[in-house]
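In the form predicted on its own, a lone chain appears below as structure tokens.
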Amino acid sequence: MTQAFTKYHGLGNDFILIDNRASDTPLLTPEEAVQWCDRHFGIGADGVIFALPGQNGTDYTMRIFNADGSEPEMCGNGIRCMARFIADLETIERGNARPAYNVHTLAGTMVLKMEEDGQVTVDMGQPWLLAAEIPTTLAAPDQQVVRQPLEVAGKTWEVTCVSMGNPHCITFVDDVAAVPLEAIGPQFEHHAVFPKRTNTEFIQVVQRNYLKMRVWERGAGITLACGTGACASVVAGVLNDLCDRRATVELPGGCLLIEWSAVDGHLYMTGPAQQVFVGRV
């Protein structure tokens, strides 16, 4: 039996998309996803995304297995890729695609809007800021974690923690290019203060409306972009009075526009998603 797939990327954060609409169960196991994501012996990707039937009135459900087989709650670049994937499927099947979708994820329902210029805007919902919600033991469960000291690799870092449905640890640095990400990223991810591990973002403030970011993703390692991380970093910047509520975040793979609305408290992420190729395994 062969399985069709389509490869997409969002700013270089790449995913294998599978049409899983005929079943509520992912068509691959986590172990098979690891094999598919292998860049030498498989297709190569940061994760495998399954487009499943909707739940509780939503249009679709997104499940994702990381390159290491773990399952994250959400993925910002991944959900933009899924939006483009389902729009492409609908265009083939119906001749057109809907302008917006409601997608169920393990982090809640996400609203995806297809922009006329080909980009996708995602209503990422409100950030979770309390230590118990992230989760982390860096502060009391009902307290925010803002500019807290954390010892990693023999150095004390000031970190701010945010959850976008998945955990993020953000630290501000003078030069993101100088961060030894491959060496210290795993130490942040597996630090004892993060019981569910964490994504880690290193942020350089260029201007109040422009940030540079490098990321170590939980379960994927160094990636070219992370949408939830970009959202969490703008929240952390606002909490530390280092950036505005609307800012461009420059990642190694390109830029995302992030807005933390003062009206509804939601984060809105706008960025591209592009098809790379289709195939069968």
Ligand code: ZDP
Second form
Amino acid sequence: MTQAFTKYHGLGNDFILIDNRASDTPLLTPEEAVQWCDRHFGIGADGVIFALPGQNGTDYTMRIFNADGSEPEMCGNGIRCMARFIADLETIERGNARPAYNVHTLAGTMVLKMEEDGQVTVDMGQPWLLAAEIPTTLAAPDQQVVRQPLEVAGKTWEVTCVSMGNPHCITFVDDVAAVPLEAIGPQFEHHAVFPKRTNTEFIQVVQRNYLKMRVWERGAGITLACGTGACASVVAGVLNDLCDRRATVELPGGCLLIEWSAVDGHLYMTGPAQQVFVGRV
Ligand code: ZDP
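Would you mind generating the form predicted together with the named molecule now that we have the form predicted on its own?
Below is the entire complex, every chain and molecule, led by the chain shown above.
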């Protein structure tokens, strides 16, 4: 049997999208996802995303396997790709797509809005800030982790932890280009204080409304962009009084506009998602 797929990327964070609407079970195993994501022996991607039937009244369900086969709760760039994917499927089948979707994820229901210019805005919900929610043992379970010292690679870093459904550890630095990400990223990811491992972001504040970010992703390594990481970084910037609630986050793959609404406390992320090619395995 052959399996159809479509390749998308959001700012160079790339995903294999699978039309999984006929079944509640992902059509690939985590082991197959690892093979498909391999850039030399497979298609090549940072993860595989399955568009499944909705649950609890939502239009669709998203599940994702990282390139290492682990399953994250949520994925910001991936969910924008998923929005384009389902809009493209609906356009082929019905001639038009809907302007918005509710999508169930392991991090709750996300609301996706298709913008006129082709970008996608996602209501990512509220951030989780307590140590037990991240999860991390860096503070007491009911405390926030803001500017806490953390020993990594023989150096003390001041970290702020935020969950967007998935864990993020954010460090503000003077120059993101100077961070030896490949060397220290894995040491943050696997540090004993993060029982579910962590995504790791380094942020340079250029202006209060403009951040530069580099990311080491849990289960994927260095990627060109991370949507949940950009949201978590703006939250961390606000908690440290280093940035505004609305800021552009520049990643190696391009820019995302992030707003932490003072009205409902939700994160709103706007950015592109593009189809690259369709194929069969
Ligand atoms: O939390 C994790 O294990 C991440 N690797 C998931 C993917 C996050 C992503 N890069 C994003 O944009 O949020 C897709």
